[in-house]
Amino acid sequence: MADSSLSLQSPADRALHQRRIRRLLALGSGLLVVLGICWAVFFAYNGDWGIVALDAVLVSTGLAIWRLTQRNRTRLAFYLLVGVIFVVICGISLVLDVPSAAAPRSAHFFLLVVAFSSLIFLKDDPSGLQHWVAGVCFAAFVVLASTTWGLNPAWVLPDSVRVVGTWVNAVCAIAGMYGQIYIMLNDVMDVSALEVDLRKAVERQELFLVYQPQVTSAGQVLGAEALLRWQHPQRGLVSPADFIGLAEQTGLIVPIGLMALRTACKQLVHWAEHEEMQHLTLSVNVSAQQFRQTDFVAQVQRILAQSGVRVQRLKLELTESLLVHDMDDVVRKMTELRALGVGFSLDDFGTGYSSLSYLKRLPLDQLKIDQSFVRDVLTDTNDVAIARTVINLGKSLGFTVIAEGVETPGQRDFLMENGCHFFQGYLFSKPLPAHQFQAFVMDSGLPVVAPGLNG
């Protein structure tokens, strides 16, 4: 699947989470810069240059976090944010901000902001790191809030300064918590509104298919993959990453998937009317939720019969996430559909639940090298090994192997050198509306070839 489509592998919550953490990092870097500058000016006026240097570290960290976020290195930015704030806050609390009868300790308030941020940022971390980070921050907060211990009384700031600092720190910490809650609520409201719009989109038929060509190394067109798009009346073209996962969560993926299959079959019937296009195949993504419907095979049979499509030209593209539940049911349904002439392609192979034991049981025609392995195949030795393994495995099992996400001549040449000769990606063409795809095929100047030979 060279593009987000009917697949659990491109959920809307992934895009939502990315947007959320970027906002959180922007909030954190902004707080560091503003607080650092304000306190630097204050302590510079009072001649406390050691503290000014500490504030300069905060400002520099804030700017570094902002820069890393802009470069999409959000994980490194978050670790930098958490590490610096934790060390600086604990240090200030134990050295400069030791409580007295006139002024309580207040610097440790920011540990709550960090703890809450970690629960949001690392919510999908499989190692449970978010609980460790939050736990350490909460524990440090409790210790600092419950004790009056400090390292050296001579280093403690005067109460006149700390009284002001108590107000500033409390206001800023509350602002940080409010900002995080606001971001979360905003996202929830956005998702709720998008869900309402998506339900209307299904009724209004705002969803449509585009077609990304699949070609050989000689430029011959094998077929295409059908990819879902949504033309929203106000938002414009909505990214599949923003609505496919939502469709999965709400169950709308089932009617959407059936619509996509009907449209694809009609398109194949139309192509069959043209001699130059009658041998094209069309791959349609099927979500795990859709495939698990008890009457899925009957649904496909009805669509095939109603459309009059040449069944051999249709491929159903499955993802590995489908294979973790009830393998016997998966094999049974695939076998029944294969008996009708429907082909099968396994997408995202190697990204999640790979097992050689299931490959020999599945009636597959095609393996796809996931674009995540193709992207860095010229620079990452692990991706090189994985790509070669998939190609050799596919050949040995008699499957066609196609590489998706091919964007550069270098990637194509590497894949060809290692025995893969079928491609899909922006190097050849972006996903196209039906009429533009037909023009692409006609303009290719080479005969269309039917797939089946393993590259």
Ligand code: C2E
Contents of the next structure:
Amino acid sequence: MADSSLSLQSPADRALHQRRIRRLLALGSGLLVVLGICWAVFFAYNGDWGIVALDAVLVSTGLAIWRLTQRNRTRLAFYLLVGVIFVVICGISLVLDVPSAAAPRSAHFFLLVVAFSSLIFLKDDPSGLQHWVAGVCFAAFVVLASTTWGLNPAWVLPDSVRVVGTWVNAVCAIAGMYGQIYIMLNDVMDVSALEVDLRKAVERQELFLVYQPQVTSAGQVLGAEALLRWQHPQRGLVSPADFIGLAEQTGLIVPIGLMALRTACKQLVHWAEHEEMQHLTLSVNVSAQQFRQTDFVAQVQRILAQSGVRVQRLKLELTESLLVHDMDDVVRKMTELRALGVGFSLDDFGTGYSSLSYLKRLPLDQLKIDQSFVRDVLTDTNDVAIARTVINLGKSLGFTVIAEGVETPGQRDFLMENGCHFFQGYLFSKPLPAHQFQAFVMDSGLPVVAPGLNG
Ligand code: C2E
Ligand code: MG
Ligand code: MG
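I would like to compare: after the form predicted alone, may I see the structure of the form predicted together with the named molecule?
To see the whole picture, the full complex is given below, headed by that same chain.
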């Protein structure tokens, strides 16, 4: 089961976040065990065996959460913690902890702890589950705080016990809130530190491109995909998955994307000077936000003119997320760029807004089967069907089809048998620095392919 993560953070930050989450769960499970045991001893002494049974449930849940956290099943542990605390606290508040003149209700404080922890823990949940959990907890808190309801006066704990309980509950709830605020602050600081670093990275030119070969079924290299890397002075090599999201949020993707395009064009010009490399095409990723810039076409045009690149060797990789807004604008920009000779590939095909109606409107050259379908193409019948469908669809619309994330000969053979034209993945090579890519092409020792030019 996927655990909580912050999409904007580097692996190091995510590890830190996970450690904090684990500490929070350890605190939660520890509190359940300690409170359960203390109250069980107390009520056993008074002969209230019904309440002792409830305390036994708390202790067992605390132990189960601790065990799940140890096994890295933090999401499941969290659901268990939230579910049990919600039911137990609502039950205790309505049955045992009914307000009196001597002691106000206090068990319901824990609902605030649960609400805030769901906002932290499930913060990246795309379904919005965190808001539902928090909303229900806040609503239950407000109801319990503003009423004196009790189910049966005979069950209510004596005031002497509830006065002590009020202190214990308040201290424990504050400890829980403290832990959450600590996590929240640290997460926010990590993200803003990364943002500051990313701004500096653009100025200090810490971002660079690596090149992953794209090959034919015969293993001939016909080009590469340019992929960004960030050489961070302290964190080491940071992968784009850890900073592209942040770059998009902060608008830094525009200068970063232009830098990537400029560097890719320079690389193509350099390759054009070598006989063994001049046939190669280069695919450059363009984020939706970058493409939506009103002057995107003019920006690209300027870079093409300045670099003197053979435009037909350049391909831009777009993703389906681009197609959600203003299709007319997308088609217009693509058509203008295509008129210059730029080619287009639709990246991660099938993972986003997959409407077939847009495919016939877009001046595309290539469909790229997403690696999530390639990964299990030998074992998952759904992925088999999807891969076959994408290949046939692409071919019938006149596009070339490339599969990314090809890691095994079995995957390549299956895709090849089903008519996939080109391949990219660790089976052939990981993304390489420019000089190593050049050596890879030279060493491949296969005859040069002259792929059709774009357009
Ligand atoms: P993408 O464009 O879909 O790139 C493919 C990703 O799959 C790359 O990850 C590549 O290293 C990885 N990959 C390639 N072959 C294999 C394989 O056989 N197995 C596995 N497991 N992975 C493989 P990378 O370099 O981390 O890039 C991640 C994403 O970041 C890219 O996905 C792209 O969306 C984005 N990105 C990278 N460079 C740029 C850029 O210059 N501009 C923009 N806007 N986005 C970029
Ligand atoms: Mg790509
Ligand atoms: Mg992709």
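Model, not experiment: these values are computed from the prediction. We call the rigid core the largest set of C-alpha positions that still match within 1.5 Å between the two forms. Residue numbers count along the first chain shown, from 1.
**Student:** Is Phe373 one of the residues whose Cα moves 2 Å or more between the two forms, with the core superposed?
**Tutor:** No, its C-alpha moves less than 2 Å.
**Student:** Would you say whether Phe414 is displaced between the two forms, judging by a C-alpha shift of 2 Å or more on the superposed rigid core?
**Tutor:** Moves: no, less than 2 Å.
**Student:** After superposing the rigid core, is the C-alpha displacement of Leu397 2 Å or more between the two forms?
**Tutor:** No, because once the rigid core is superposed, the C-alpha of Leu397 moves less than 2 Å between the two forms.
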